[in-house]
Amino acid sequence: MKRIRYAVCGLSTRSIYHFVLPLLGKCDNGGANFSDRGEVVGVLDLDEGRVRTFCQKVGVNLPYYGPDDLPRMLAEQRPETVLVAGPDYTHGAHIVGGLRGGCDVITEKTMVVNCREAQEVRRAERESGRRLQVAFNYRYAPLHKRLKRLILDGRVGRITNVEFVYNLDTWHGSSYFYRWNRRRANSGGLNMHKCCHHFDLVNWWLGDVPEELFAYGALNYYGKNGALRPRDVQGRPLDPVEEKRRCPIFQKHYAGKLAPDDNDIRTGWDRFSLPYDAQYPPTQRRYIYDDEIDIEDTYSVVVRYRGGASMSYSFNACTPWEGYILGINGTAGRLQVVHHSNPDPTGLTAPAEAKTRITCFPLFGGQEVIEVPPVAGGHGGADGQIQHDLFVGPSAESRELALPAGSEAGALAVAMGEAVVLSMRNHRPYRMADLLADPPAAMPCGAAARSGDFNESGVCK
């Protein structure tokens, strides 16, 4: 069987768990490994040191290069394919010169962070004939491919209208403004960054495109005047080490556990405990309450489909408990969700339920309740199954529910991302047509999807 060569375009953790130690057989935490089907010949990393220690930890050798080597490492290692897991803000760059260089990608979401840079990536994937793959895994959760099933067998007729309402716990909601995604050029914002896993799981299920949206927005909880930023008596900020201290967020999540006086920002998921100095110096102040921050927690959004539904979505990145309330409306019922998650490692976030329940609502009669039984792995259950089909090729039921998403669905996702914050400053709707000068024409492999959707690699035509 032949091994695919893969060049890997940032080591977050991310990239470390679900691309980078899958393929070099060492994934020791019940996941599957694929070190069969694929190789690992080079990492292009902003901090050698953060690379050579997973070297060291693991017991491998990568090749390391520099941000700016990729040309270099595709001369060097002729990978077959490039995986990017880097920033958000380094990803258009590294698909673009992968995809010229010969090779076929793989990026995580989101794809690019505006729709300038969508539009290179698919103009490179024209032009170079090579094979762009986003790696939407919010499509592979067991709850949500039980919903598509259901959408495709009809439960709710024509699908009317979508209500769906997403929360991030305070401790989750908090990290990314401790992050690199703090600053709208590093992310795009949250609204692209998060809320592109939420757009992209509501265009998949509708099989449709969206046309047109309206936002509001804001920064309550974070940033310089974050409305739980501790400050004196006469309302001032407090030093550092007393904010930390007095922060009923920190007092939750991490008192006990972090020195207040030092700017570890450890997600409690890396269990290597990484070092990433040349991203994060050690000497830089660093807390959710910084003036660099300049991105919302908070979004209120409409979007207008091409087939005539609509979708009211909200997000809040500062809330008691995480998951999401969802109900899909259509012209035979309704189904609805409530979906509580735990991704807290302090443990101090109510526990997740063990198992989900979808009530569908015929639109005359009673109601019939769906359970889902969770499944281990992570995401849900989802990244299994997406890593098959990324390293092996796309499974049956992949095929069936058009679970892959290429650079069509990547880009209709990153433009709502930024029609968010456009109609939020200019106060208007913005047309997806308008934002991409090349808009796709229709939702490849959606609500009707079926074998013939797909080429003969797998992927969606």
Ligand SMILES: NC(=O)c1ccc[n+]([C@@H]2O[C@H](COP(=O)([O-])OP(=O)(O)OC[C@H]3O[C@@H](n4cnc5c(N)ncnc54)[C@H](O)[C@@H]3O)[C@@H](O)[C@H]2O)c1
Second form
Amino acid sequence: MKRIRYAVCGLSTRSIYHFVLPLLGKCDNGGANFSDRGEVVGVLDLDEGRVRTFCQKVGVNLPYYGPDDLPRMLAEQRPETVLVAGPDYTHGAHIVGGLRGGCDVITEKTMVVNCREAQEVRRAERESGRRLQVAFNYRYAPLHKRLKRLILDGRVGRITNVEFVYNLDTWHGSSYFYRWNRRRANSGGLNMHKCCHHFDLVNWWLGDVPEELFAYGALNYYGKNGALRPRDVQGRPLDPVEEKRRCPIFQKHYAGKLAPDDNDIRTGWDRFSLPYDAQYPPTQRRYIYDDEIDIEDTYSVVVRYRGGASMSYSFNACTPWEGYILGINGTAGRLQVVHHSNPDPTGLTAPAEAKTRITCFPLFGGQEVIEVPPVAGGHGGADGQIQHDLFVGPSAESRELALPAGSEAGALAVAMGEAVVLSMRNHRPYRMADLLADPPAAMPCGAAARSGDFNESGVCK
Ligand SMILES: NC(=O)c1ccc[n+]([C@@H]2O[C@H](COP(=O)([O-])OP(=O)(O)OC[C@H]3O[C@@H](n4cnc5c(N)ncnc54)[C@H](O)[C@@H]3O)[C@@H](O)[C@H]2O)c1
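I've shown you the form predicted alone. Could you give me the structure of the form predicted together with the ligand?
After this comes the whole thing, all chains and molecules, with the earlier chain placed first.
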């Protein structure tokens, strides 16, 4: 069997566990082995020491390339596919470079950090004839696939509106404010970096294209004026070590595990404890109240879809429990989910429930509770299935549910993220057509999810 040659841009935690180890056949935690389907032929990263340490710990020898060396990596290693998984601001150049260099590209979300880059990417894809896939893994979670099926089965009829409340807990939410994500130039803000998952999910569930969006947002908890920032009696900031010691987030999640003067970036996700010295110079102190934080932690957003549905979406990155509350209303009923997740490896947040329930309320008649049992593997079993789609090809289920995402879906989520910031700043709604010269005409959505595919009673034809 022919093995695809993959070049990796960004040896991030995500790329290690999601792309590199599965392709090397080195997942030691039950993850899938795709080494018969592909091989990693080069790694581009800002941090040579990080790449070398990874190779040594895993027992492989991968050619290293510096951040400006994409053309040289393509020329020397002749990959067929480029895997883009560095910080979000690097995606645009790596995707365009890969496509124009004659490769297919797989990118982590968010596809890019602004609409200008989204248009460059779509142009490069058209002109090169190569293909871009966007790894929207959240679609693949068993709960989300089940919701998609219920929608396709017509259980709510034509969707009229969506209520979506998404909250990150104090551990996960705060992590974005000491990592690279805390600068808009790096991540586009959480409106882009994090909300793109949720925007894409709703676009895909509805099988519809967002048309207009209005938003408010603010930085409430973190940053120099953060509500949780400990201060002295005069209200002035404390010295950095004392600030951390007295910080309620540090006390809850790290006290007794990390010293307050420890400047390590430890997310708990990296089993290899790889250095991050180029990205986070060890001498540079970082914490969640730093001046350079220029993104928000709270958003309230309203969206209108082309097919007539609307969504109210709320996001908060500092809440006591993590997860979401979702209601999908339609002409035949309502789907409702309260989903707790627990990303906190410190174990201080209450464990999430093992099963998730979808409650389906027909407009007239009793409710049905549908239990969705957990599936083993990263992101509730989502990672293994999306890896199969990316490295082997879409499964029958993936084709049926339109799970694989391309640049149209990527660009729509980016446009929504950008519209959030523009709307916040300028106090007016933004249309996706104002932001993308070529907004996708339709959202690939699976069998019959469009409103036109429902009969007069609101049931799927
Ligand atoms: N789909 C998901 O569930 C999911 C989850 C986490 C992260 N992600 C995405 O994965 C990507 C990586 O995120 P992460 O938090 O794992 O990253 P990370 O902070 O763990 O790693 C970033 C890597 O990029 C390197 N780097 C920094 N600047 C660079 C540059 N200019 N050129 C090349 N390399 C550079 C760093 O040295 C580091 O190796 C992001 O796009 C993020 O949005 C997706």
